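As structure tokens, one chain now follows by itself in the form predicted alone.
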Amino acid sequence: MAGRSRVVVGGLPGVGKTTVLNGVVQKLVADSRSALLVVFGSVMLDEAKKMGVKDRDSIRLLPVKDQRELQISAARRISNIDADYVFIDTHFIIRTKEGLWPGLPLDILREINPTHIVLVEAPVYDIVKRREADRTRKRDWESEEEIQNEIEVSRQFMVVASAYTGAPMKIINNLDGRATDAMEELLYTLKGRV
């Protein structure tokens, strides 16, 4: 695997991190590279729909235990595909009726083997105007103070995982109407694989 590059990148939902890793597959496949963007939670859905879920937001829905098998399921999946740059977009947490859980746990992450660990964020201000304005997704609304917490809590999951796995770890701003620029700072993040 020397010279590929599998890169995790978390976010809230509402911080733009599909937007913004949309336009680093198309750049880097611009430039003659193999790029893929994986949604974890969409690969968990192709699994899940075996057990009646017809969409990504009913997966939080499900027992814990079952969440843990579609995981272990979608990691697997991930772990074998052959590209330069594997994208996998997913959230560091989630929330369920038994309380926050790591959207990755550590044998997901073992099973991954990310080379870098990136947290997309932006202001809570954005998140919510981003969340309202998106109508093809069912969120349970949350306060300003849940989602700074859970802004946290992600940096906390990041640092932990980036000490599991030995990637380095990095925070992107994904700022209103600068997506452009978080863009470039991940690939420059990436430069010595690039």
Ligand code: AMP
Contents of the next structure:
Amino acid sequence: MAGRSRVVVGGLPGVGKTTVLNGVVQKLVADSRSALLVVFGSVMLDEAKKMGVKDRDSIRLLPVKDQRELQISAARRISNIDADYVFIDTHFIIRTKEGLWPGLPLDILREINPTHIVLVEAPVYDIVKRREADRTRKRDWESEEEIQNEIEVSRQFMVVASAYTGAPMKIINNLDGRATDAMEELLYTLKGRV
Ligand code: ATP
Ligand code: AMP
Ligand code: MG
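Can you swap the form predicted alone for the form predicted together with the named molecule?
The complete assembly is shown below, putting the previous chain first.
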């Protein structure tokens, strides 16, 4: 049986997707719902390790043709995951050496078949600050202009994803120190469905 809600969540590196989604899944599970967080990059990393990739922040450094194969096989695996709520923690765009590359091209959207499309955003300055403070990851340094541009391109891919799948789209702001508000907003958005 397909999951009732398959929520694709994208946003720039360091915006707080995993933080917000962990909280949302915890809240749903505490409410006796079946909810799973699937980190697209972790599914890719499982396979990428066989190619010698050591950590998640090195995947985007591979040639795009290799990333594309990993992306396709990850989407296939994810499409088999079933729960009342499946949250897919991913990116609308990836910064590769060959340029910005779509995280959700049409075949991947078809495979995942989302019911909801969400873009997590935060002010540019906060994204910079979060990346600098988070020593667990190797995120790129980018100027505020580059980050602003990527937010705009992500919005464009969100619109394409919504138009292609027919799923509603929503921008959720993850303001500083207020991840709980972002969690509540996402849960509220999904209430229309249950
Ligand atoms: P990536 O795409 O690289 O995996 P992400 O979007 O999943 O990034 P997180 O790892 O969830 O981002 O968060 C990045 C950092 O920002 C973490 O150190 C996290 O604790 C912090 N953070 C997340 N949300 C907030 C918030 N609302 N206020 C302050 N700090 C936050
Ligand atoms: P994350 O933990 O969300 O930062 O994911 C780790 C890495 O996985 C990202 O930096 C990308 O290289 C890769 N990744 C995540 N989602 C996708 C996707 N939909 N398509 C291609 N690569 C992705
Ligand atoms: Mg994350």
